[in-house]
Structure formats: structure tokens, C-alpha cells
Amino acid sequence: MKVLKFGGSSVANAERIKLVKKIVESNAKDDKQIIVVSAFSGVTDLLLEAAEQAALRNEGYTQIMEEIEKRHLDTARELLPVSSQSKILSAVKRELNTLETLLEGAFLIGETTSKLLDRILGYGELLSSYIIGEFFVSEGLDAIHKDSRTLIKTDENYGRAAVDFTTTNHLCETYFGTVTYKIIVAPGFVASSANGNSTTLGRGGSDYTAAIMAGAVNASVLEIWTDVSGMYTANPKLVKQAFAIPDISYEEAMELSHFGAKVLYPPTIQPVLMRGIPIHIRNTFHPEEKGTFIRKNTNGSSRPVRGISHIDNMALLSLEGSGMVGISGISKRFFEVLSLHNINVALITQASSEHSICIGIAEKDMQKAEKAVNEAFEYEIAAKKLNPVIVEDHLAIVALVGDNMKSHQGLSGKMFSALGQNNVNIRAIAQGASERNISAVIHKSDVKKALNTLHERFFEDNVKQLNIFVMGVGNVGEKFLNQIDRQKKYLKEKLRLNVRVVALSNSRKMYFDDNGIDLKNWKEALENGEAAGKEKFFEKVKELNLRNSIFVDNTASDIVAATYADYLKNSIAVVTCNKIACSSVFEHYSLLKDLSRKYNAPFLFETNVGAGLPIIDTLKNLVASGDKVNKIQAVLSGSLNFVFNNFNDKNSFNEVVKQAQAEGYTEPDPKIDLSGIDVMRKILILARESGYALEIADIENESFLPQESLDTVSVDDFYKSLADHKSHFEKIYTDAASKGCRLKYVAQFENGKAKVGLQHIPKDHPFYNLEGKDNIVLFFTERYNEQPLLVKGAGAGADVTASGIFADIIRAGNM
């Protein structure tokens, strides 16, 4: 015999319930089946509404009532033919009449006692199942209509009733070994008590019901049909990774279900455990998937985590104060209090040393419990020996299960470094004798990205997911973007890196997908996007709280560069080829770094100096293994290598710096490069890595260009400028040539100061040979005192410069 139980997405109309039918009708071969099946969706929090309207003589109770029968009789209507539609119309108003009359007299008397509202409560599975099995019928199925208020019995603690198993199991074998027909419907939460008072099984009723039924009658398989196809590693509708879990223990499901896998309702396994019989979770609406099959132990499973759930709208209560030291009956106390004022406890934890308790309940049992509990404990609250109860609440709980951990080492350690790593607090840790769960408190506004997180570590062969929020779309911000759609399947199946794109912006618009931006068609969608603001922008990136965050900075904005450590607070890191930030007071850039180690959030900013070559990261290199950096003498400016490279006595410098431009080697407002300033910020960089604590004013700056140029306020004066003073630069390039010397613009740093300025190079230096847009650095340390350590490559260019973000994403998913 097979027990099969609907839920109430499953029966939710009279399509749905085709579809049961369809299911009931290709097990009809087999054995005797038993249905059980619950309200038709959202009737059961109809009646519940109705009641505490009518309670509050509030008469909206009557068009409740009216949807109520509306979406009974016309569900009746559309399965039913209208040949045998009378006489079960008639049944159904019958049962609506008697219970419209429950519903007057809570509105006469202005209150629902728990034995009222049971009555009133039941009737969504009395309807439903009434008109299901009269359906099958109308349909030439053997089946019958069984009311289970005649088979199980229970006491009379309304709400949820205790089973009385021996009367139960009687009444079940009886009725079931005799009755001939192969179908037989029921309704589940139903019941009644021994004077035959009609009562309810609690939340997840109806699966009890059909988990007492094939208990009893020691049916060979309990199948769950809901609108999921089994239990998920994770809640699907949180971690879209998530899925079915073929094959679980039972004690595996328990826990998954104490921790708030809504699937299956954690009483309804032991009628079935005693006995041995599996559960088959399946979807009603995919029948032909698997499911999950829920039995003994038997699963020889390599992963020690077999599934990883949650409780949402948790509180924390904690008791402590130097009087519980060595006092015995403290505890019992404690829990006494909670039991007497029907508060159910989700996790306890206390400190070895005896000093406190703390304990997890539901957000909507604390104000209760605060009261009842420093009540219970006010002598020794006066008395100074204990603290008044501490609550927190906007909490919840996240738990990894599995029958296997614990024989795996270091999954303690695994779960919270990654929770950690992500910024996710830890308010309260607990872990059963078992070792088949480990449970964590934590806020509620990170149980999606602590699930993901979890998910990822545990189950996605350690695929590490990077979600990239983007700040510049221009000509880096493009290749950027154009690189990683690339090179997506590479990082993933090479690196185990799954980059994702979740937002862009411009000066313009904003954009945002936390599915992750289609980047073929970026550009459409951002056009599309919201009104651009830097504010706006943070205040989404920090709302969708994902995992492994990632703010992307390709503007040359201060304005932008200014928000960086908002993102490091929230452990967002920061990878940006903006000087600004670095190059600021010394004090910030310090703040900066001090920010990406307290909140363990990466701050790569190798782009700063010479594009996509591994300058910074060479330094850091040789700074953490113990050298000391003595001088650093470097040409730093693609932009300007390339304008000096191709300036002579045929080009004048004027349309040099315009095709320098033109081709993306300087930044939009070329006396940035041309001043200097670009290349202060550059060696200032480069100092303050090598561990010295300077400013951008000790930087000795010998400019080349005229007063006049270096005081326009426009793109178009400065070019202006250039061209007024074409003798001027006419006359550095041949005082530079007659000397046999190449000009180029070095940056040194030396003794703890640094200059900038353009030098003549002679043929005999690594500089002299130095072409088009490529940078050089020169490292000499104590290590390389003789022969400097050398950095050479290309310095300029959106293609390199992009790379060079690009690597320092890499970098960050790796940290």
C-alpha cells in the first residue's frame, strides 16, 4: 500500500488537481493508495483571517466567506461533470452553511476559543478532499471519500493535538485492510478527540496525516507531492546553485527540517522512522524527476554536508551574571520558565564557564520571554547576581547537516572562514553531540548571501563565484568588459572563477542585474538603466549584499576614487586604475589599506602605475620577503614615452599630444600627463608601497611646459597654448639631439625624496632605447644593489590597462 499526500500548490485548482489525478491514475495498477491532501492554496489562511475578523465583529468576515465558497464551487464546477454537479454542490453548501455559522457566532460573541477555531480551521481539507474524491469518481477511478476525523484519534489540546497512536493505529488498520477500494482520499491537519470533538495536527498537519496513516498501515512508500522536486541542498528560491538531493537519512531530513526546510514538517518522519518506510519527496508538476528518496542511512555519500538550510525572524535571549557561576537549578529554571509559557527553543549555547546561557526563539516569542524570564529570576536581578535578559532580534539561524561530518576534519573552521571572508557576523555558534549539524546566528540581511556562500564552499567543487560591480564604461571600461566575456568559460573551468558583471554605470546611467549583465548587449541595457548617482550606486551594491563583491573603478573621478571606503567597511573590494585615491594625504591612503585588512577586503590598485605591468605587485613582492627598496628610478608615462618617442623636427608637439590622445594613451585632459602630475602620483604610489610616508607637495615637479600652458582651463586653450609656443619645444628636442640624447620624462626616487622632470638620456642607459607607449622600472634594493631588479612592457593603452584590472580581479578571487 502507498500513501500519497498533496499539497496545497498541488490542489490549488482545478488544473492542478487534472494533474493529481493524473498521477493517482498511473499508480492505479499497483497496490492500494491512500491520498491525503491538504486545503486548496491560501484557504487555510482565508478561514484564519475570517475567524479573527468575525472575532473582532468585524463583518469583512463575510467576504472571506464569499471568496471562500466562490473558489470551492467553481473548482467543483470545472472538474465535475454536470450530470453529477447537483448533488455535490448541494454537499458543499452544506458544509459552507455550517460553517458560515461557526463564523456568526465568533462575530456574536466577539472571540475564537482554539476548540472554535480548530473546527473552523478544518474545513479547508474537509472541502478540498470532498471534492477530489468525488472528482476521481466522476472520472472512473475506484476511489472513495474518508473523512480522518474517524481514524485518527487525538487529545484535546486544540491547535495541535497529540495523537493518540494505539486507538489510531487501530481504527487505520481496520478501515484500510477491509475497505475494497483501490483509491482511498482523505483530508490531512484533521482529527478528533475520544469525545469526538473535532481537532488539528499543527503547522504541517497534512503530512502528519499521511505519515501516521502509512504508518499504521505499514504502507511501503510515503510520497510527499509539492511544487519543488525534493529537498535542495540549499532553498532554491535563495541559491539559484541549489540542488535535489538525491538520496537522505532520515535523521539528515530532520534537521534540515527543524532548520526551516519548508518541504517536509519535521513530526511527519517519526510515524515512518520506527517503521523503516521511505519518504519520496516528488513535484507534482514534474513527475518524471527523481525527487528525493528519504530512508536509513544508507547513502555512501563523499560529501560530509549534505544540505545546508535556515530559520528567518529568530531572536537571541541570553542570560548571564557572575550568580550562575557553580549554582545549580539555574538552567533547569531558565527552561522551565520558557516550557511554562509554550516558548519553543531552536539552539542553545553556553559558555564553558558557566556565566551564560543563550538561547535561540522564534522574534515573535521575545517580548514573552523577556518578561517571563526576568520575572522568574527578579530576586537575583535585584540582588545584582544576574544581569536583566539581553535580546537581540532581526536574526537568523543558517546550519550545515550531514550524517558524515563528523567524521571530516575542519568543517567547523571551513564555514566560518567563509562566512568571514564574506563579512557575514557571527552572533552565536552551536553544534549538536551528534555532530550531524552546525548551526550559526546571524543577521537576517545575510542569510541570502551566507547560503550562497555556504553553497559555494561546500558544493560547487569550490567554483568561486566574483559579483562585479562596474564604475566606467568608457575606453578601459569596454575592453574590461569585452576581456571578461572572453575569457568567462577559461576562468571557470581553469580557475574555478565564475565572473559575473551585476552592475555598470556612467556618468549617465545605471544599470543593474543581480542575475548578471548579458554583456553582449551591456551597452543597450545601460541605456535602459536607471539615473546615474555615486550615492544611489553604493546604497544597491550594499542592498543586494552579495558574496564575494567586487567594486570596479575605470574613472580618473575623485569624486569616485572619495567612496572607496564605504566599499572596504562593507567588505566589498575595491580594484580601480583610478590614481586619485592612492595618491591622496598620505593619512586616507593609510586609511584605505587599514580598511582592506580590518574588513578582509581586497584594494588592488596595480593599474596605478604602469597599466598591466606587474610593477606594484613586483614591490610588494620584494617588500613582504624582507628587501628594502633604496632608489627607484622609472619612466613611468606611456603617454609621454609615446609623445616623446614621436616628437622631431618634422612632427610638432602640438599634433604629437592630439595623436596621443587620439589613440588613448593620455587621460581626456592631456596637461594631466603633460604637467607632471600623473607621474608624481605614480612614484608617490610606488614610495609609499616601498613603506615611506610622503606627500604629493615633497615631490620636486621640473615641469617642461610653459607657465602659460600649465594655467589654461581648457582642453581646447591648453592645445592652443602648445601650439603658441612651438619654438619652446622645438628647442628641447634639438638641445636634447645635439647632445646624442633621447628625452624622456623619469621619475626617481631616492634617499627618501623623489623628483620628476624630463632628462636627456645618453645611448649607454636602459632608458635610451625605450619605444613607443612602454614604461620602465628600475628596482634598486639591498638585494639588487648591483644590478637593478628591471620592469619593462607596454604602460598605456585601454587594451593593457584593462588587462591589468583584469588580473587584479583574478588576484581578489584568489585572496
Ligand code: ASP
Second form
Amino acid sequence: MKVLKFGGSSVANAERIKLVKKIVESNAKDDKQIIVVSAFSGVTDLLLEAAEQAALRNEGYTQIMEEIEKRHLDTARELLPVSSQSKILSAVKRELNTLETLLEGAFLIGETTSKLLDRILGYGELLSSYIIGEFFVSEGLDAIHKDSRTLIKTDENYGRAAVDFTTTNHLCETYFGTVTYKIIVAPGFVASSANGNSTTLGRGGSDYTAAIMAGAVNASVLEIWTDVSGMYTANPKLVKQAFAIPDISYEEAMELSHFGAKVLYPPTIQPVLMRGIPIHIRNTFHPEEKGTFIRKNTNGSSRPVRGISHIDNMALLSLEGSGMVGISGISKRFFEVLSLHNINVALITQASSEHSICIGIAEKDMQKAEKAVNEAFEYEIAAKKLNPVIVEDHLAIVALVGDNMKSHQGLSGKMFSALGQNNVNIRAIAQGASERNISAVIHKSDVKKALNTLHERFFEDNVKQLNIFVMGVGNVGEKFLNQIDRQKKYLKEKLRLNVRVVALSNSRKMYFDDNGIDLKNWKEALENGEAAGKEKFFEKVKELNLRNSIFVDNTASDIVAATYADYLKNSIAVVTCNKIACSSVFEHYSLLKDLSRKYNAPFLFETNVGAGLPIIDTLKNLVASGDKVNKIQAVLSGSLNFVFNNFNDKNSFNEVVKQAQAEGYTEPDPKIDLSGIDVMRKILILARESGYALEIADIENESFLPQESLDTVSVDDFYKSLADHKSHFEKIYTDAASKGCRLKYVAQFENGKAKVGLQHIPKDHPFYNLEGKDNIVLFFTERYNEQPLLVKGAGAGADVTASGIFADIIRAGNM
Ligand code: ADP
Ligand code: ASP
Ligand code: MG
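Now that you have shown the form predicted alone, what about the form predicted in complex with the ligand?
Everything in the complex follows now, all chains and molecules, and the chain you saw is the first one.
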């Protein structure tokens, strides 16, 4: 015999019930089948709401009743042939009338007892099973409807009655053993007491009904048909990458379901476990999928962690105080009082000092528990031996589950470090004595991030998803997005990084898509986005609370630079080509570095110096490996290099600068480049990265520009002034040329002092042949003291800058 259970969503409407029939029919050649069904999806909730409204004397309950009636009658009409409709519809109506009378009773007396509530809630299953049974008969199946209340006997603990297995097994064996029909359709969830009162087995209890029947008849298999393809590695509604676990032990499945995997009602396992009956979880909408087998001897999996689950709406309750040490029986009294008040304890931690006990309970029980415990320890609290209990709500538990966890070391370390890296604060931890479970209590708002982080860590073969938030999509930003788009596949396959751009913003608009923005159509998406705002952008990033988040600043804005601290404090990495933050006052630079360390969030700005050239990274590696920087000499301005490479006695200085601007090598205001400000910022950053607390004002800058040019206020005036001082520039050129030297704008850092300025570079110097817009840096260190370490190459341009940002993203991903 087989037992098949179909959940609420599998029988939500006529169309779905037809799929159920197909599944049942495909087994028709087999032995007998017991078909246990839930209420049509949502009906139990509607019944509950109707009862609550009625008890509040709110007439609105009649509308809910109408909705319930309509759903059942419509479904029956759709399923049944006209010829047999009237008999069945009037039977359904009769049941609905009784239900209405019960609700009316609740309305009149203004309350529902738990006994009445069980009677009312059971109607969902009673009606659905009756309609489905009659539908099967009308389709020619050898089927009969049987009321489970005549088979499953319980005590009178309404709401969650306990099964009397001796009587139940006997009744089931007798009935199913003698019934001649091949298909028996029975309601899940409902049962009755020895006195004949209707009871229920607890919310989600239809699974349990099916398991009780399967155990009683020693079924060959218990099939749970639902709306997902098995028991997943994590709740598939929250973790997109979760997948169905092919094979899992009874104990693991029980642990997962206890810790919130709703796909299986926790008590379900007990009745089948004893007889070794396998449970097969299957998808009604995809019967071709393999599903999950829950059984004794599972095919071993190499993964120590089998699944991750969570329970929402938890609270922590802690009892502490110096008086705890030594007073015997405190724990005993503590747990007794909780049990007396029917408070279920989901998790316990006790410090070995015995100074405190901390338990996890359902949020709804929090006030009741607080009051009960404070009352029970009234004397100790008054005597100041114990403190009044401390409660904390809005929490959740996440748990790793697996039979093999005990034979693997370091799993909890991995779990907590993965959560910590993503700024998930852990309030309490517990490891089950069976070592089949490690649980952490966290804030409710972190659940999705925590589940995804843990899933990635334990199930995704080290593929790490990076969630990127990009501000600034101009020249550099656009190139950067193109590069990501081109490299996506490679990064995933070779570097195991799954790079997803989640948000884009320019100065007018911003656009978010937490499934990842399609980089082929990002411009259109951004145009249709919402109005931009730096604050709003940050708030949204924070609210999304995604793991491995990286904020990328491709702007030159000081307002954007001022927001980095906010990101870092939320463990969001910052990657930037904007030099403003790192060249601001030292205190701010060092604050950002500290936040980065404290919150485990990379802060990377390789492109601040020399665009994509690995200058800062090289410097960091030198310092980290214990080397000491004595001197840095560098040409760091692509624009100035271009200007002095092209300026000679055949052209005028002012024309060359114009040409540089026309070719895109200078800032819109060329004075920013020519005054040396940009180079000052760069050498400042290198000095700081070498370990020196320098300020911009400490840098010597002997400008080669005449004071009058420096004083101009408009770009036009600036050019005019350059032209007016033609001879000043000619002299600069001839002074150098007469000595066989070339002009280079050099930044230098030595003995803790930095300076920038134009220098005469002789033929044998490494700077002499520097072409076009190239940059060059010489590091003279303790290790590289005679021959400096040299980094040289294209140091400006959108393409190389974009690739430098890209490299920082990969660095952040690998940290
Ligand atoms: P039914 O109505 O068929 O009894 P339920 O809604 O009770 O179905 O259970 C199925 C749901 O359980 C899924 O739709 C999914 O949202 C949820 N769920 C939570 N955790 C898991 C998990 N680990 N694996 C599968 N489903 C899960
Ligand atoms: N209909 C009941 C509920 O919603 C039982 C079940 O579906 O398993 O809780
Ligand atoms: Mg269920």
C-alpha cells in the first residue's frame, strides 16, 4: 500500500486537482492507495479568521464565510459532471450550513473555545477531501471518501492533539485491510477524541495524518506531494541557489523541519521512522523531478552540512545573576516554570560559569515567559541574587544541519566567520548534543543575508556572489560595466566569482534590481529608474542587506566621497577611483582605513594613482612583507607628461595644452593638471600608504606657471595668460634642452617629505624616455635600495582606469 499526501497548493483549484488525479491514476495498476489531502490552499487561514471575527462579534465573518462557500461550490461545479452535481453540491451545502451555525454560535457568545475552533478549522479538509473523492469517482476511479476522524484517535488537547497510537493503528489496520476500494481519499489534519469530539493535529498537520496512516498499514512509501521539488538545502523562497537534497536521513530531516523547513511537519517522521518506511517528497507540478528521499540508509554525501534552515519570530530570554552559582536546581525550576506555561524552548545556551542561562523561545510567548519566570524567582530577584529576566525580540535562529558534521572540524568557525564577514551580528549560539545541528540566533532582518551567505559557504562549491552597487556611469563607469559584462562568464568559471551589478546611479537617476541588472540594457533601465540621491542610494543598499556587497564610486564628487564611512560601517566594501577621500585630511583617511579593518570591509582605491597600474597594490605588498620605503620618485600625471613630451621650440606651450585638452588628456579645467594639484594628491596617497601621516599642505609645490596664470579665474583667461607668457615657457624649454635634458613633472617623496615640480631629466635617467601619457614610479626601499622597483605603463584613460576598478573588485572578492 502507498500513502500519498497532497498539500494545500496542490489542491488549490480545479485545474490543480486534475493534476492530482493524473498522479493518482498513474499508480492505478499498483496496490491500494491512501490519498490524504489538505484544505484548498488558504482555507484554513480563512476559517481561523472567520472564527476570530465572529468571536469579536464582528459581522465581517459572514463575508469570509461567503468566500469559503463560493470557493468550494465553484470548484465542485468545475470538477463534476452536471448529472451528478446536484447531489454533491447539496452535501457540500449541508456541511457549509453546519459550519455557519458554529460560527454564528461563536458570534452570539462572543468567544471561541479551543474545542469549537478545532471543529471549525477541520472543515477545510473535510470539504476538500469530500469534493476530491467524488471527483475521482465521477472520473471512473475505484475510489471512496473516508473521514479520518473515524480512524485517528487523540486526546483532547485541542489545537495540537496527541495521537493514541494503539487505538489508531488498530482502527486503520482494520479499515484499510478490509476496504475493497483501491483508492481511499481522506482528510488530513482532523481527528477525534474518545468522546467523539473533533480535534486537529496542529497547523501543517496533514503531513502527520498521512504518516500515521502509512505507519499503521506499513505502507511501502509515504509520498508528500507539494509545491517544491523536495526538501531543499535552504528555503527556496529565500535562497535562489538552493537545490533539492536527493537523499537525507530521518534524523537530518527531522532536525531541518524542527528548525523551520516547513515542507515537512516535524512530527511526521516519527510514525514512519519506526517501521523504516521511506518518505518521498515530490512536486505536484513537476512529477518528473526526482524529489527527496528521507530514509534510513542514505547514499552518503561528501558534504558535512546537509541543509540550512531558520525559524523566524524568535525571542531570547536570559536569566543571570551572581546568585546562580551554587544555588542548586535553578535550571530545573527555570525549565519547569516554562513547561508549566506550555512554552516551547527552541534553543538553550548556558555559560559554563553557570552565571547565566539563555533560551530561545517563540516571540509570541515572550511576555508570558517573562512574567512567569520573574514570578517564579521573585524571592531571588528581591534578594538581588538574580536579575529580572532580560528579553530581546525581533530575532531568528539559523541552523546548519547534517549527520556528518560531527566528523568535520572547524564548521562552526566557518559558519561564524562567514556571518561575521557580512556583518551579521550573532546574539547566541548553540550546538546540539547530537552534533547534528549548529544554531545561531541573529536579528530577523539579517535572515535572508545569513541564509544566502551560509548557503554560498557550504553548498556552492566556493562560488562567491559579489553584489555591486555602482555610482557614476560616465566614461569610466560605462567601460567598467562593459568589462564586467564581457568577463562575467570567465570570472564565474575560472575565479568562482559571480559578479552581479545590483544598482546603478548617475546624478539624475538610480536603478536597483536585486536579481542583477542586465548589462546589455542598463542604460534604458537607468533612464526608467527613480530620482537619484546619495542618501537614498545608501539607504537602499543597506536595506537590501545583501552578502558580499561592494560600493563602487566612479565619480569625482566630494559628496559621494563623504559617504564611504557609512558603507564601511555596514560591512559594505568600497572601491573607488575618486581621489578625494584618500587625499583629504589624514584623520579622515585613517578613519576609513580603521573602519575597513573593524568591519571587515575592503576599502580599495588602486586607480587613485596611475589608473590601472598596480602601484598601490605593489606598495602595500612591500610594506606588508616588512620592507620600508625610503624614497619614491614618480611621474604621475598623464596630462603633464603629454604636454611636456610635445612641447618644444617649434610650437607654443599654449597650443600644446589646447591639444592635450582636445585629445581628452586633461581635466575640463586644465589648470587643475598644470598647477600640480592632481600630482600632489597622488604622491600624498603614496606617502600615506607607505606609513607616513602627511597632509596636502606639507607637500612642496614649486609651480612652473607664472603667478598671473595661476591667478586666472576662467579657462579662457588661463589660455590667454599662457599665450602672454610665451617667452617664460620658451626659456623653461631651452634651459633643459641646452643641458641635453628633457622636462618631466616629477613627484618625489624622501625622508618623510614630499614635493612636486618640473625637473630636468638627463638621458640616462629612467624617466627620460617616458612616452605619451605613461606613468612611472620608482620605489627605493630597504630591499630595493640600489636598483629601485619600477612600475611603468599607461597611467591615464577610461579603459585602463576601468580595468583597475575591476581588479579591485576581484581583490575585494578574494579577501
Ligand atoms: P503544503 O501546502 O504542500 O503542505 P507547505 O507550504 O506546508 O506545503 O510546504 C512547502 C513550502 O515549504 C515550500 O513552498 C517552501 O516555501 C517551504 N520551505 C521552507 N524550507 C524549505 C526547505 N528547506 N525545502 C523545501 N521547502 C521549504
Ligand atoms: N490545512 C491545515 C493547515 O493549513 C493542515 C495542512 O495543510 O497540513 O495548517
Ligand atoms: Mg505543509
